[in-house]
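To begin, one chain is listed below as structure tokens, in the form predicted on its own.
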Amino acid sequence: MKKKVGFVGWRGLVGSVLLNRMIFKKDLSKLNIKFFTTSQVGHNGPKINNTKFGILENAYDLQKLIEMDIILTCQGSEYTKKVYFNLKKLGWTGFWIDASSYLRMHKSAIIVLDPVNYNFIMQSIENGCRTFVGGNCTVSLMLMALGGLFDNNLIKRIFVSTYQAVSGAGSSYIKKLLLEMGVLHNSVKDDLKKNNISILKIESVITSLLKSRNSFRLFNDTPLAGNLIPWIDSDNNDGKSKEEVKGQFETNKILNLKTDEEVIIDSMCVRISTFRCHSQSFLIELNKIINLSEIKSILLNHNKWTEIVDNDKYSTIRYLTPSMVSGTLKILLGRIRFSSFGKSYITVFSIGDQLLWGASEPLRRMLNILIKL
């Protein structure tokens, strides 16, 4: 029989990259599945290769809820803190699959990346455990680039740098790139014609403009278009943002470490203004030293995802960016070679769409495991 499932949050950004990746692997077919709606309850529901799925849910209706086997919610944080616990006091023990960071660090809440701790997924489960949520994107990509030198125990710490694109923090966010984009090259079209024209009025008209307060402004009255933003999240109050401390407390939690085998990991956290990828530069301190050829294979054996640039410029700038990577499942490393640190550190770049692996793919492939019990 077909386990009733519930999707929440199916029309925001992560949810509809979800669907989509459910529509295009046939997961649809395998599901009675229902979709629930915060503001347009009533309404017809989405029609998904001509076969029509009812009408839109309440949400917030708990007892159209507790009917389901699995909830499946990418509404976000608050919707999490309104409905789950009342859902669980009403003696619901379905499967909850969360988007959201509210339960991450719960002690109750599994941490989701099969491909990286899916033999703890699984004893958790034989454990009663009925509460998995998809982990930060940065963090999720990291371990699909990394997994496996953590399986091989060999990284002592970490200090990652990321580069994280605008999608990251929302669908509105782009709109607003490109309108900020919009507004800096008309603010120069006409002088772009022109032959003789200095480049450097051109620049000065432009960061002017970045310098003013003008209405295409967004982060904090800080533009993104020609600039960047290294700050992410809220303020921890100890000089790290919120973003930055999710690395370490997520990967020991997500590798199930115990307090004496936890890895270190410190990072920056950077908004750029790329659409859609999240990237990262990692300076990696190994537990003992051996050559980077056993590091690649190591590396490219941990899953079938990753795949290797060679550290030369040509490949690099041609293959190492967020565009070679935008709406597939392709894990990217590269840069790969010793640092000036000593043989015992090593430098790698990644990049991987945090759509995909840093948000929705986890949580449907976590979705399969599921209705296969």
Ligand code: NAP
Given for the second form:
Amino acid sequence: MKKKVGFVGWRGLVGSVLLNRMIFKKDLSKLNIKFFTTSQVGHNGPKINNTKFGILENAYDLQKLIEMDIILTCQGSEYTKKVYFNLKKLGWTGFWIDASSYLRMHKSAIIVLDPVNYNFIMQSIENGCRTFVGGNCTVSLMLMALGGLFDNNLIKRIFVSTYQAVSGAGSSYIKKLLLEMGVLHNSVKDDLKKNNISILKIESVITSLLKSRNSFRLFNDTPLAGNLIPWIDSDNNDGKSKEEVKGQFETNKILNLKTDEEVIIDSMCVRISTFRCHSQSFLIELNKIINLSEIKSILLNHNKWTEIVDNDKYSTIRYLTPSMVSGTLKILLGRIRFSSFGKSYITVFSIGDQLLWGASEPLRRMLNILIKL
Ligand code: NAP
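I've shown you the form predicted on its own. Could you give me the structure of the form predicted together with the ligand?
Next comes the full complex, and the chain you just saw is listed first.
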């Protein structure tokens, strides 16, 4: 019998990418799915390939939720906080799959990324685990990229600098970036048409616009276009951002490493003005010295989505860019070389779509694992 699945948060950024993937992979036909909402109760649900999915149910109605075998939520932490424990208190024993961070470090939850921790997921299900949470986007993308090195116990520690897309801050930031790009372009568009205009004059108009919150009237907060923001998520009050702390904790939790086996991961997380791909630059200290061709084959053989771009100028500029990866499941790796720090240090640059492997795809795959049980 098909499992009853309640989908909450299906029209948000992550939820709609997930729903599109489910349609593309024909997952919906394997489920008895109901769509829930926090704000549009009674409205029509989605119509997909001429199939209507009924009216939207109330996502706070515990009596409706309790009927579900699986609840899949991309609604956010506030929703999880309000609903999850109340549902448990009512004796619900179904499976909870969640895109939000609220339960990630909870002891009852497993962070899911099955190309990396399939065995741990299966073992946890056998041991009665019912709560499965998607990882932080940069952590999942890092593990997809470097999974082979982790599997072979080759990593001693990593320093990672991230270049994170605006979609990670929510859909409003994609709009904000595009509007800012328009404002900046409009401010100099007549000058750009002139042949003899000084580029410094154009640059000074743009720079004063970016610096002056008053003249840059559209937004109160820091501009994203022509800028970057070296802080993501809240303050951990130890000089690190919450995003930076997640790298260490979530990676070791996903890999199910014991305290004495933990890999040290330090990071500097930066928001940049790309749309949906996160890039990361890794400085990795290896546990032993091995040659680069062996490293590359370990990285490539870990999963079918990793691809390696040759470490030369042409290939890197042509292929190792966020725009080449956007909207695909590719995990691109490049700039692989020994660091000047010594032969046990390598550098790697990787790029992945943060809405796919960074958010929705691990959840879709987890749902598929559960419906096969
Ligand atoms: P989002 O786009 O803001 O959507 C969240 C909810 O907002 C929707 O499910 C919808 O709920 C409501 N909503 C209100 N107006 C809407 C509109 N005009 N269009 C679409 N939805 C509207 O949130 P999100 O970025 O997908 O994030 C969801 C969760 O995933 C968060 O916990 C986030 O931290 C996590 N996450 C996000 C990313 C990312 O890249 N954005 C990555 C990994 C994890 P109703 O239908 O109930 O009104």
